[in-house]
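Here's a solo chain for you in structure tokens, the form predicted on its own.
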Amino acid sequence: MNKIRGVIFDLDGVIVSTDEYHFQAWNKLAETEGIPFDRGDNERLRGVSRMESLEIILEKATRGYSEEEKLVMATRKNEIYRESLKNLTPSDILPGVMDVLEGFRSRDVKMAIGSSSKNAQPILAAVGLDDAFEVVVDGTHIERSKPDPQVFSMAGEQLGLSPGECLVVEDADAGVDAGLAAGMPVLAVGAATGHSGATIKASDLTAITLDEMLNPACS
């Protein structure tokens, strides 16, 4: 395995916690339509695009929806979600993140965001990390969301690195699949630690050292 020279982080659930905001927005939309939706359903939405998430929710609907109606619903969900992002502060940055970012910066390791979210930039700005990453690739830049590897392949290319030189950090199974499909080693954290294919695993970024992240083949 090549030496790791760059790290590509997923955003939600890895750098900052916005899971509850997503859940509340989808739940409000589902309630309006009379569609059952709970936290178990919400787990299925991890790492996938907004429209794909909507399709999963509509599996429980009692009627069909036109493509125009689906677009209206997805837009409404995003409006609810973006309104809730006004509550984000630096305190929403997850444990260990700041130490890891500073550690990689001191070692001249390149860093990027690879997220399916179309709200990555406002989220990063809200928590004060808008200048922390050399590259941000999100849902506004890609045509295919995770588990397709496009977001990570694009981030690696923009960092100027080969796939083997990039470590992906992910908290969703779909993201782990995407990183592996891109030919990159993957650190699975949080909910993704159950993924059998992950290169290395840690409960969160406080539970792993920089050396372990930069030498995943030895961990």
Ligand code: BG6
Second form
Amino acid sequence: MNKIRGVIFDLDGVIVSTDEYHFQAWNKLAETEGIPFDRGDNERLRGVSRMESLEIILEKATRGYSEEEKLVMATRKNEIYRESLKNLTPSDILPGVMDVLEGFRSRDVKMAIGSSSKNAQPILAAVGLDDAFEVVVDGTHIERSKPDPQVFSMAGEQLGLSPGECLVVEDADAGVDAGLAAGMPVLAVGAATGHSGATIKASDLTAITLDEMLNPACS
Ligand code: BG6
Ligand code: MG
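Alongside the form predicted on its own that was just displayed, please also present the structure of the form predicted in complex with 6-O-phosphono-beta-D-glucopyranose.
Okay, now the whole complex, with that chain kicking things off.
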């Protein structure tokens, strides 16, 4: 029998290529402010909340920013990001995702989203996946962002499963840490494959079988 009965997917960078749009929006903001920012810096923003991402970017700023200025900057970034989301279509769904979702559905594996983003619902709607997940826990529901386990613990509870019955799928080091802290095995994809603690790894969802995901300890 399969050990895993539910899969909790991160959204940005796992289901949809919106991780790139986050980078572009932060890059534009940093440029306007004259703050150095590159793809290496961007790796640290994966999985963490908008305000925490801004704090990381401001580590390289040459002056201090008031709380009010920070709020204005975070709002501006979100406006730039939301503008790019207008172009989102099902073609932004990442490779292998549709087959994996279909495969789990046919095997009665429960599925959830566990995301730090406050934009998760409109993104799911824009790519046509608003009915694909039984449970969606996102940045509008949590107090503490990844690497805190809250988002995954809540999703697991709402699926009615114990932590050991859930597999987390993540592209962020902070998300891998969050899943492990929730007591769940974690499949690291993309940028997170460098994380030494991940239970299993795959470059993307085309590079792993459903059986490997459902029996992570045996692979
Ligand atoms: C995560 C992204 O999914 O959501 C982070 O990996 C982002 O980069 C975070 O900062 C919050 O997103 P939003 O859409 O609420 O600004
Ligand atoms: Mg992600």
